[in-house]
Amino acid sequence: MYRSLDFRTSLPDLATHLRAETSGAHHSLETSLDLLRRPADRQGFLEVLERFHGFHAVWEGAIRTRSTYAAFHASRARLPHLRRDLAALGRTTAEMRMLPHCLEADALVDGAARTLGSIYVLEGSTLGGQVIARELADSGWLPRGGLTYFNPHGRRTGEMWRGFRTWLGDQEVDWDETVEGARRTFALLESWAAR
């Protein structure tokens, strides 16, 4: 189903269409993970940091080099903020090149419509990571400057996170494709990084 983004009618963009249509899938990932109610351990926001490593090493390498999208996503990508966090935990660049690869995050960059949803479950997780950032603030094994992919543009967030929704209104694609790969990608990382 195609859609026109006209904002002067009362059809929703297609951010709040993906929102409405993800929520359960979003809820399903949040719970797994859990991040906010165990207890904010170092070791077990390792763990966690080191399943992310091994979705964004192979996704963002599909998105830089198969996707349409690998210009505007440059900006936004997180595995430079996964590696500086999981070293400034004690992790060597050796030992993270050691991590297991989540080698389906590959298939997620299939098809532009797709694609775009899972971009946008990336991108929306810039917004909880905010909360989890500030849960986080007093922890006393915190790193210096706290742990970078769970706020990486820091005070810009709403303004990042405005830019993108702009983005992605300009974006001609079937809405039910995005609707399907942003469930593909919330399902994924369920299994993959909530282990």
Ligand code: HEM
Second form
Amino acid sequence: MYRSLDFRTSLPDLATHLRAETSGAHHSLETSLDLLRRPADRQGFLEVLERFHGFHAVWEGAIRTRSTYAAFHASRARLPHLRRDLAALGRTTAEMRMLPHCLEADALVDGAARTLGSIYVLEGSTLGGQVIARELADSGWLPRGGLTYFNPHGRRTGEMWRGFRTWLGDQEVDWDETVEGARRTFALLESWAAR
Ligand code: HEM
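One more: the block was the form predicted alone; return the form predicted in complex with ligand HEM.
Let's see the whole complex now, leading with the same chain.
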């Protein structure tokens, strides 16, 4: 079902193309992470957040220092959310500093198109974050103020996603390379973060 069309060309836009081309990778990651297991498991969730921390610490650093998308991405950085969530779950700053870094995430920031595909994956994860937030709400162990990494924008999620899609649609990049960047990102997250 492709509802989102670029009306200038009547072709699916890049975000729609990315979604179609990576739906298998999305399903595989979602299944491996098993974030919706019931009852939601505090220790398991903490470990997943620690792994995402290791990913974002490297990936966001590479975007900030080497990518032409640094300015766009600055307001969408998620490392502060991870640090906040890990603290809320009892991790000290010293413990966070000791967490392993996903060094391979650096190579995802590799030319405009592949970087864009990678950014698409992490931006899209805020949509699934809505489902995860609902599940966590019933967990019984959610810290005061909740957890924000998977749902960083709350009620503004739709607005932020539409903003991202509009911006993405304005980028002139090779679509195949963008898909490659997105697939590599899903694959790395699965090998790095799945339990
Ligand atoms: C339990 C875990 C997850 C669930 C339940 C979930 C569910 C969803 C849902 C409901 C959507 C809305 C769009 C649609 O109907 O396809 C979505 C979109 C998306 N999710 Fe997930 N997701 C999960 C985890 C993740 C993770 C960990 C990532 C990547 C780090 C991710 C990346 C994406 C992307 C890129 C999209 C955008 C698809 C588009 O272009 O519309 N998701 N997800």
